[in-house]
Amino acid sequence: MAQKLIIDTDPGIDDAMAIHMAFADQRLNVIGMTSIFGNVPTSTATRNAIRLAEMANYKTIVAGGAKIPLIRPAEPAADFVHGVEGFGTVPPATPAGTADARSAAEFICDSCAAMPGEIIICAVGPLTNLALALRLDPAIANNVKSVVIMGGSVAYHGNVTTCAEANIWNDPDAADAVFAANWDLTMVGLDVTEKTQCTPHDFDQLAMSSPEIGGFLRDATEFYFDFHEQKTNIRSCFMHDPSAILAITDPNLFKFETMPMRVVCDGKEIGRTKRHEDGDRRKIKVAMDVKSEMARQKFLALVANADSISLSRKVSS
């Protein structure tokens, strides 16, 4: 039976990569997506999530999430990484569908209460929606099967500051609440996501195998490659959000360690994730290493079949 999954997301180019990989993986049943600010504003993220589902003929619920962090002003969207509309220079499109009437937190709590122990939440954006879900119904910590986040780093390393990763930095207070909660949590951070990279050639091949979805990702990633090349002098892109999905479907690709974690919420290291030394928090699983070539090949193999799987859904609907 396919694993039930809620993806909390701010699409976003690497979000689109992860979501289309999840849609193409028949080991997963994406019962819903919840939107959050970060790569784009929440309203744009909601629209983009619906658009991605319709592109893949994937029937799922999309619920709009928080528009600002828990207690501090929102940072500007990362349009220099993902483009103003989220998918590089790919023009925006208005989807046919609309968002669920519930908030992201309400949808998450309702779903986990209705199917206790069955749903994994994969959060690949700032963690505000998860913190709000914990406030709304603390029982979610028992009702959810597990939570997997893309964010943070055990090493003193960041991609917004020298020590802060973007998803954590965008709402450090929410992230710390998520790390403190008594649920099964896995962190997939920069320690592993920057070890797996794809190239323009990879996406050219995807466009040949799946002209619609692979072609969309090829066009979107051109902007993403520009950003990475300016930083690394290599025309490639990191596999941030797809790595979090792979940690669910293919955990054998990763080496995990267990440790309690916390987030620095003020001062010059704000947004840094680090080991919590007080011993009063539940240990979480932290991805520390990855079989990067195998992870890359798994992503490419799944997305190569995205169009054919999308067509089969369309025919059977």
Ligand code: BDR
Second form
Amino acid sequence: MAQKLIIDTDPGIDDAMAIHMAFADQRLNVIGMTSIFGNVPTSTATRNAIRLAEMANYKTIVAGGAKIPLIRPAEPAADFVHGVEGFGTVPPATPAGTADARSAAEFICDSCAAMPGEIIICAVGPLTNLALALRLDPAIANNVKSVVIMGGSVAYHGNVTTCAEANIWNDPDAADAVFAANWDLTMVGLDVTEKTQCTPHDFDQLAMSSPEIGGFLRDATEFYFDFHEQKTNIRSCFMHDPSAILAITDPNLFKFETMPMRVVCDGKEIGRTKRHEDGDRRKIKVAMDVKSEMARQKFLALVANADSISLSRKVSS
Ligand code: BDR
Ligand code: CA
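Let's compare: the form predicted on its own is above, so bring in the form predicted in complex with the named molecule.
Entire complex below, previous chain first.
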């Protein structure tokens, strides 16, 4: 039986890579996606998530998430990384489908209550929806199978400030609530996500094997490569969000350490993730190393097949 998954996401170019990889992986059943601000405003993230599902003929529910952080004002969207519409210079498109009537937090709570112990939530954006779900129904900490997040950094630097990673930085209070909850939590942060990189050549190859989905990703990543090249002088890109999905499907690609974790919520180091010293929190798994070449190959092999899997879904529906 495929693993039931809810992806909480702000698509976003690397979100799109992660989502198409998950759609192409028969080991996963993406029962829903919930949207969040971060790379783009929430309404754009909702539209983009529906568009990605329709592009892959994937029947799933999309529920719109929070529009602002728990407590503090929203930071500007990361349009310099993902483009104003979220997929670089790929023109925006209005999908045929619409979002679920429920909020992201309601959808998450309903799903976990209906299928206790069966769902993994993979959050690859700011963690506001998860914090709201914990508030709405604290029982989800027991009902969910596990939670995997892309965010934070332990032994590494930040990518917004010297110490804060973007998803944590965008709502540090929500992230701290997620780290404080008594659930099975894995953090996949910059310690590993920047170690796995893909090149324009990789996406050219994907566009040949899967012209629709690979071609879309090739076009979207042009902008992403520009951003990374300005930062690193190398035309390759970090595999942030796909790494979180791979930590679910292929955990043996990663080396994990366990520790309780907290987020610095004020002062100069706001948004930094660090070991929680007081000992009153459940330990979480933190990905500290990755077999990066194998992770890259896994991503490329799955997405290379994305069009044929999408076509088979279309034929059988
Ligand atoms: C994270 O921030 C976003 O820009 C990416 O989609 C990823 O989830 C990386 O720091
Ligand atoms: Ca993201």
